[in-house]
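Only one chain comes next, encoded as structure tokens, the form predicted alone.
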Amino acid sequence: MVNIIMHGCNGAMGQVISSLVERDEEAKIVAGIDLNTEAKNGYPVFASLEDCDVEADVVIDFASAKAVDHLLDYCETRRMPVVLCTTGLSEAQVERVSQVAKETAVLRSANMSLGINLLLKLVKEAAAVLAASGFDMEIVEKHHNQKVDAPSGTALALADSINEAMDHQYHYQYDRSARREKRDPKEIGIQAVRGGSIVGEHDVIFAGQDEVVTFSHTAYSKAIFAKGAVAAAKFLKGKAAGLYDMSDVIG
């Protein structure tokens, strides 16, 4: 049994995870952290981490980037393992994650779904063959109109996976509206679409001469991210300090 503190428990993802864990015999949310403490949950909710006096094995974070600094300080001081699901972190925050991972177990992934993490592996293998043969590479991601960061963390992770296969020879192009020139063959285009209630769609396009290969992933509900986060929490319980990702969970 893994005992979980849900950071951001009354947000959309916090509530999805709470509902999922209610039916999981191997996990239990023992406390929640949220500025909104009025919502009804089957566990106590505190306005801050310092107010929480409940013992737990791991924190699952689905709050906001602005709350991550405080969370990392808390987990570092108490050597509390944390599944960090919040995206849109600054470079300084990403560096801070690496520092905290020297003191406790931290699992950070741009996307918690099994399918996306398999896709990361597949596009890396495809790039090694197709990019070397002159294929252009484009990533198109679509999300709901409430998402604040663009491009998505998953789109950037896909680009990084491709670039790793090509020895980091490529740069990322986010917007071509200000340019009137041909496409640079050493670029990976990344385009963001925001609208409606789209949960998440990612297309990785390899466009060659007379043929196109497209890898696609569509999320139909937030439950896939919740399942991944809970699986990550179970994995992280008792782990030594270090930086982990979903590939460790899947492996």
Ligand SMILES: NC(=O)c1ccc[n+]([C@@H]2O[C@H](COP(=O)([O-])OP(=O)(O)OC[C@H]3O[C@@H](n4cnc5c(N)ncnc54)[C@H](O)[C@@H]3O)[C@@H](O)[C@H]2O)c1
Second form
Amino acid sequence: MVNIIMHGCNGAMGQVISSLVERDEEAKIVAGIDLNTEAKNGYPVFASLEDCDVEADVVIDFASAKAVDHLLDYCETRRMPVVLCTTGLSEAQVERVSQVAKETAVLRSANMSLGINLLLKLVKEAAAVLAASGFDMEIVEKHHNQKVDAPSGTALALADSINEAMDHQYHYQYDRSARREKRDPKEIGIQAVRGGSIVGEHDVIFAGQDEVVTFSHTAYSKAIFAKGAVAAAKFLKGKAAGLYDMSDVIG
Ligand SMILES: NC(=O)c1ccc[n+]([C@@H]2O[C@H](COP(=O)([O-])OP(=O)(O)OC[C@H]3O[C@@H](n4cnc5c(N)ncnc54)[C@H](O)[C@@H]3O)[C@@H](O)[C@H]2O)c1
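Can I get the form predicted together with the ligand as well, since the one above is the form predicted alone?
Zooming out: every chain and molecule, the one shown earlier first.
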């Protein structure tokens, strides 16, 4: 049994995880943290981590990048394992994640779904073959109109995966409107579309001379992220300090 503190419990993801865990005999949410302290799910909800006096094994975080500094300080001081799912972190926050991982177990992933984590591996393999043969690489992502960060953390993770296969020789191009120039062969274009209730779509396009290979992933519900986050919390319980990702969970 893993006892979980749900950070951002009254948000969209916090609520999906709450109902998933209610049906899981190996996991329990023992407390929630949210600016909105309404107790909707039978566990106590606190306005901040300091107010929370409930013992737990792991924190699952789906809240806001603004709340991440405080969350990391808390987890470092208490040696509390954390599944960090909030996206849109600054470079300084990403750096801080690595520091905190020296003191406690941290699993950070911009996308908790099985499909995207497989895709991260597949695009790396594809890039090694196709980019080396002159294919251009572009990523197009689509999300709902409530999303605040762009491009998505998943699009950046896909770009990082490709770039790793290319010995980090590529740079990212987010906006073509400011330049009237041809595309640089050593760039990865990343475009964001926002609208309606789209849960999450990512296309990784390898465009060569007279042929195009496209990898597509579509999320039809937030349940895929919730499932991954709960699996990650079970994995992280009792783990030694260090930085983990979803590939450690799914093997
Ligand atoms: N890693 C993944 O697989 C994945 C998947 C979906 C969403 N996300 C990310 O998770 C985050 C949350 O997504 P969401 O759709 O649930 O958002 P949401 O806005 O619906 O929910 C966020 C919740 O966090 C609470 N919150 C905000 N600031 C807080 C603070 N300082 N302290 C405590 N609670 C605070 C809000 O009150 C809200 O209830 C976003 O960054 C999103 O991009 C990641």
